[in-house]
Amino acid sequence: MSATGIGASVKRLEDIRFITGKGRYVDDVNRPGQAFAYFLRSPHAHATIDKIDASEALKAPGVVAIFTGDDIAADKVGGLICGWMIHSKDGSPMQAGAHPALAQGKVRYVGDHVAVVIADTYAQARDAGEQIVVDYTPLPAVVDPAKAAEADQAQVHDAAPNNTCFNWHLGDKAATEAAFAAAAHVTKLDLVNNRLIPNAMEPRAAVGDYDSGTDTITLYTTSQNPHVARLVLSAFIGLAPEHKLRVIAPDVGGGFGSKIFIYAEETVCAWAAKKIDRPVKWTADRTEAFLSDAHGRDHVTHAELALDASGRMTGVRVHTIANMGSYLSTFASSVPTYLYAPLLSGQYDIPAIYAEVDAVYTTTAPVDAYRGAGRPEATFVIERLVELAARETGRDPAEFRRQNFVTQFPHQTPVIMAYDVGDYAQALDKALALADYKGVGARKAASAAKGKLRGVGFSAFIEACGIAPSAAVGSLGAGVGLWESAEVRVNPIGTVEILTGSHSHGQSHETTFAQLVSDRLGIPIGNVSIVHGDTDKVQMGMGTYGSRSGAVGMSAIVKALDKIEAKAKKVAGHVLEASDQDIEFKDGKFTVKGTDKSIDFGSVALQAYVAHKFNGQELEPGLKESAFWDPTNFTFPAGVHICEVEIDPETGVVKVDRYTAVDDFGKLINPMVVHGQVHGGIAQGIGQALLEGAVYNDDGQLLTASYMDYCMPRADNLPSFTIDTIETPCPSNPLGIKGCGEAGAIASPPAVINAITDALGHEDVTMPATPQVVWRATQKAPLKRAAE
């Protein structure tokens, strides 16, 4: 292994300009002649719009327009969309209410775009705003997603009776049935997912720019996948032919799903844009951020497990209620269904699952993928199920869930999954040896000798990334292809250029793509430079979510690579007098097989521009090759998680006193890199198991607006995490890699539950658990186990 290849710990080369400041966001993007926007959002979470009445506001100074719902819909602009159609149990598709840039005639929840002001200056149009009369006539919210389709609330959409979208299910129900009719044990339990709301470091922004001598609109937009940004933009939307927009997203402060999506801003900054001639730019506040942003989670769940007489699992059947907010997001309703209950095996063979998620419409923030996307909320439900079937059956958790592990492979699923390769016993053993698994009991005692409580908790995690075949998705209701696409550019004097469709906005592209390159070209990594963000300068791409960026946007590059070793090894044969058949290449060197004749790849690439030793007709002069990759299957990460906490049951507090994590993410390019994103997934999952959670009140108010009252992880919540992996490389990718980005959002939030209600010995614990839902907790009397 080189000192900047595959495998290696190479720092980030992009902190460079990170940390010192010389980032480039869509905040720094300023254009001439720019004017800003100031969104006008709804006080209310349900109302109808009677009158807008701007005359006031169009007098303010340096205001240059107004728009509403109206005008947008007078130019034919279509309304936001989402991408993946999902069919009831009866057939039926979706019911998907319209979504338009800027309320039309109704709002739906508390921050809704009701109008759109232009001016010179940020703060001549929030002035102007503030000045737009707005009569409504306020509607009954629908809050509780577990009462949203009754029929006493308040109707959403007119499209979608009941407020439900759908009613989906997916597995075997006979055999379901018949598995909990023979069972030996039944493990039941209530689970609420609670609501999230990301906070990347940089929020949302958006710049339209016009230019009237080529009718072509510029999109600066904070953006995990740009180029889809466009496709809906311009197919959909209908905003300006591909060809005449282009999108880019700079450096990006943190996406972690929420910037995934097309909203509303940027499709007014890049319409009005060019109805007023003039650039247009909107910068989110924080509070713009917590209304507005796409939220997470949000699920109501009933699941149940079926053991035999030996602990054997047979069956799982789960009812879930997914809210999915006042509109569909771009990709939200995937996320419920198809990235969710597949998901529901877990690590283990399980013969039947049957899974019912009924999603709903409520007078709330949208919802849509959040790191993870499903799977933690799959996680969530299996790994609480395990634990508790575990304690009221009398057995060891780690026991429990080593015998019920799948062990060969390939192992079809009975919900659609298909598991490649793993040894999940492999990751258990190292977790506990990590964790001093057979320390917990005098760690126990010595917490009570000082009035605490001590638990530990497992999760045993499994999670589909690389999303995945276009093929299986299409069949599924993506509106998609999930491949990806890179060009790999050589130089003249050797210097490579990588376009790449996957997007950088915290995951290292720059270094580990870069290292990828080094190693198979056997270049100094100085000499790679990695282009993406740029719908101009990339012909297409994906973007980047669901842990993809090395699956399938690395894959892309190793087959553009493999054609441009192909052609070089052309060029070498023609320098070499030598047949290209003869040609070795390795390190940097291409060589003539069993003689010393050799040449390095600069200078091959200098060769294959300069082209006086091939006749053009039959070898092109240039070396510059792209490649398009769509995985074969999914890839399936996985590990275990164990979670040791400290209880304060006069205060309630919560210390994470140990927490080891045991992944197997298949062939890692760069282990600093896997680590940092296990770390801050592990910390975003801890944040979702103690702290966040969203809550508005009965009429649909955002109680938690603000840092004030929204709480995220600080260092002195989270210990010095124990990580380390196993590797079983990938099969589906060439490779090897299965991706790192979400697994400790998705393991840790039930590894620290089952922690906690281990500690308090009963289940009567809700995420977040706050100190003031611990202490409560505290009060009550532990269920006496099985195995007491």
The other form holds:
Amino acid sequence: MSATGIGASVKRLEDIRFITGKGRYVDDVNRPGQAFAYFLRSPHAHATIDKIDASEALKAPGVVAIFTGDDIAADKVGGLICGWMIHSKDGSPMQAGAHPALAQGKVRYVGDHVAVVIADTYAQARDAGEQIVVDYTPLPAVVDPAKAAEADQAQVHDAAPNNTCFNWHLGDKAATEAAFAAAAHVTKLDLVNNRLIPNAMEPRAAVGDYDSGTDTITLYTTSQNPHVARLVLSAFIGLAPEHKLRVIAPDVGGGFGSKIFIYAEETVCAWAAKKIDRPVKWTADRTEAFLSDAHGRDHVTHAELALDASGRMTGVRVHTIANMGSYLSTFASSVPTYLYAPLLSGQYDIPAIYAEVDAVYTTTAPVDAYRGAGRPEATFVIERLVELAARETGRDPAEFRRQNFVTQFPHQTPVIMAYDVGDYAQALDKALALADYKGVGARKAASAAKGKLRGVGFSAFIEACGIAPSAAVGSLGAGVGLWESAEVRVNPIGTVEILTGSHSHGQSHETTFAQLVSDRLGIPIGNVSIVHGDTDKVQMGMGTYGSRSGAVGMSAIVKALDKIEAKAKKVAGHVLEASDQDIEFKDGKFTVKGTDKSIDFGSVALQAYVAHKFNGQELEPGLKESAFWDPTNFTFPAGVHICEVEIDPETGVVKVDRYTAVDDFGKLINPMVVHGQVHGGIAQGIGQALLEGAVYNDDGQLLTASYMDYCMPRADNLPSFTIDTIETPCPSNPLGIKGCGEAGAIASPPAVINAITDALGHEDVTMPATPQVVWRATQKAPLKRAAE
Amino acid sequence: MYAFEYHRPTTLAGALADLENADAKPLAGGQTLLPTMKQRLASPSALVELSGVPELSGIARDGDAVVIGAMTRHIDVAQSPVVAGAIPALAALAGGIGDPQVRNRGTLGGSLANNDPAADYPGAALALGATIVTDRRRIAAEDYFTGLFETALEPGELITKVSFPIPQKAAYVKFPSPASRYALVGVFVAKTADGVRVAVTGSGESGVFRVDSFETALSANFSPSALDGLSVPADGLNSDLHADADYRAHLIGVLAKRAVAAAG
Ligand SMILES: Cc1cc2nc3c(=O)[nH]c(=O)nc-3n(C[C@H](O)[C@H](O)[C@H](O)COP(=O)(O)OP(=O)(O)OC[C@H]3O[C@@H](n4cnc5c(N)ncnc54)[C@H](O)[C@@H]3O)c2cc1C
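Could you output the structure for the form predicted together with the partner chain, given that the previous block was the form predicted on its own?
Whole complex next, starting from this chain.
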């Protein structure tokens, strides 16, 4: 392994730029003559818009234009879309209410977009916005997803009776019923997966810029997938044809899923820039981010696990109500369906699984993918069930898991997924050792002596990422394919530019992708640059989410590098006067087999461009290749996380005392970067378990609309993590990579809650397990359990 | 933020003159006022920045009291040897306010003028029996805190300094709100020659308050066990997302015992 090659913990090349304030984000983009947009937002959760009077506002200083939904519709620019079709049990398509970029006739959540004011300065736009008079007739809010489908609730969309978007299911119902009928023990749980607000450090922003000379719109936007944004804005929203629309996502300060989606504000900035023939800029303030970024999770679930007398898991059945919010966001429908139920088998060999999901509309912000997207919800269900089943039947939670682990691969679950490879017992053993599981009893006694409660909780998670084989997702309703593209441009002096359809917004691609290239071509890592995030530079790509950039994005680079090597060998053959079949490429050198005749990579690059040594008709000059990689399977990262908490029963404060994670991400490109991803993921998962929760009151007002009330995890909420990996290389991609971006957030919530419920001796704890929640739970007596 | 005029006087008299305009507001550390203005929840016609007025800052021992200028920042109180020697609980309290940025800007006067029900200083001022000194009078802490974000200050009246009597023993225990890290409940216990005073911040429907029953019990026996069996009624306490009144009432009892233990 070279110092900068695959497997080396190379320090992030992008860090100098970021930590010295030289990152270039959308808000740093300023176009000559730009105007600023202010979005007038609904103060009501649910209301009809009876009249919008902007006459005074239009006269305010600096105002250029004020637009409403009717203006956009008049230009035949369509509404926002959901790109994944789900069919209900009865075969009917999901009921998607219209989603205009600016509301038409009705507002459906606090923060919904009512009008846009464009002025010379942002302050002027905002001042003018306050002078717009909107007549609303308030309607009752629909806030509780568990009740949204009931007959007495207000209707969010006429198109979706009973506020129901779809009633979907997966699995074999009859086989599952039979498993439960024959069960020796059934464990039952009611669970709420709390609603989260993503809180990327950089708020969303957009600059629309129109060139009337070429009739081209350029949109700078905070996107995880600028090409998908262009596709949607062009083909579905109808803003401009693709060749007249350039989307640039420069440095992006975190996304966690929330910047996958195509939002109203960026659509309006791009549209309005052409309309007024002036650049239009908008940057969200933090309140707007809380109100209008797509939220995550928000499931209400009843789940059951069947066991036979020997402790084998024989069936799982789950009913989930998924809150979609007020509109279907770009990929919202896929999250509680195909990203969720197919993971309900966990790491276990379970013959029968049946899941039903009712997706409902409420008058709250749209809900879509958030770090892990569906898989944290599934892991929470299965790992809470498994832990409880162990407790109820007097089994050790580690050994009960081990007894049920999948051990033969490939393994076809009853819910779509074919696990390719893994070694769950190895991860468990390593985690048990690192967590000093044997010492738990002594530590519990020591805590008890101090008047504290100690508990330990497991989470043996699995996820499906490396998203995803295009044909497979197409058959499940996706509107796009999920391959990735790469182009390798070798310059005449042998430096290399990699153009990728992946997008880095914290994932370190500038480092890890360069490591791959440096390793493969034997050139210094500093000779490689990674180009991404601009539809004029990178032809097409599917972006970054679902832990796909390594498994899918880097695989495309490998494929393009294969072509580069083949072409370069031909060039080298001509230079060295040998057949390309006789050329070996190693450590950056092309050598004629069995001789000492060789030429280095940079010289071959130059020869490819000067084209003096070969016939340009027989071999094309230049050294540039591209490739698309469409994966053959999902990848299946898995691992075992063990959390140990200590609770102060007087105050309810939970201290996460120890946190151990042993993960299998397949081959690691950069262990330090992987650890960083795991750290961040665990922090977010502990945030979900203990601290974070979006709360709407009965009127649909968001009570947690600032950091005064929405609690993000901070360093002092977290212990030092003990992190390790095992490695079973993924067979379905050339690098053996599985993906690590979401694992921490997927695994950790059940580990934390399992630890808390272990300490308390009962299951009545909801997330976030704040001091108040836990103190109240300490007032309830522990349950008598089989083992005790 | 709406447009406003900006003044930076260099004398107290100049500041008071600038404040004669009814819609003018003094600007101290700006940690509350500026965010409120940015959110357009406050729109003063003028800001009168006090940082140029030298007589408003400083910490000095004055007989049996520590006197702290209104413009003294939290960080200066936290690091002051004078405060640490005389009222270590007050230094610790200041060191626990917000984060380093907030402590480097926020001031004692700004905090007391604002009287946020979740702020820390009101607990210290009430428990220690402080005197709030203004440009025109001296106000006892008992008379100063009049409700949520309400004080006895008149329009245009400036806090110039605060005099904290030195107790025999004192401690402040804060239970921070998980999100904001302001006091969800904070209990300041002070043992003085005249008896024990217990002030609770973060909890009361009308702001900081004293707990007579705790004071009586602790005046007789200054030990945590003196509070066994005593509690504060939930009635009159705040209920919000993070803590309902019952939980707050429970925490007040727990923290009061911990404060007594910490005071030693
Ligand atoms: C992130 C954050 C966290 C915080 N955490 C805490 C915490 O944990 N505990 C806590 O107690 N506080 C906390 N605060 C509040 C902070 O510590 C300040 O005490 C508070 O913001 C007010 O002080 P200031 O100097 O910033 O006043 P300003 O914001 O400048 O002024 C506040 C108000 O007081 C008026 N005023 C200022 N000085 C005077 C004066 N001398 N006479 C009369 N009126 C005056 C102003 O006109 C204004 O109305 C926090 C603040 C922030 C931003």
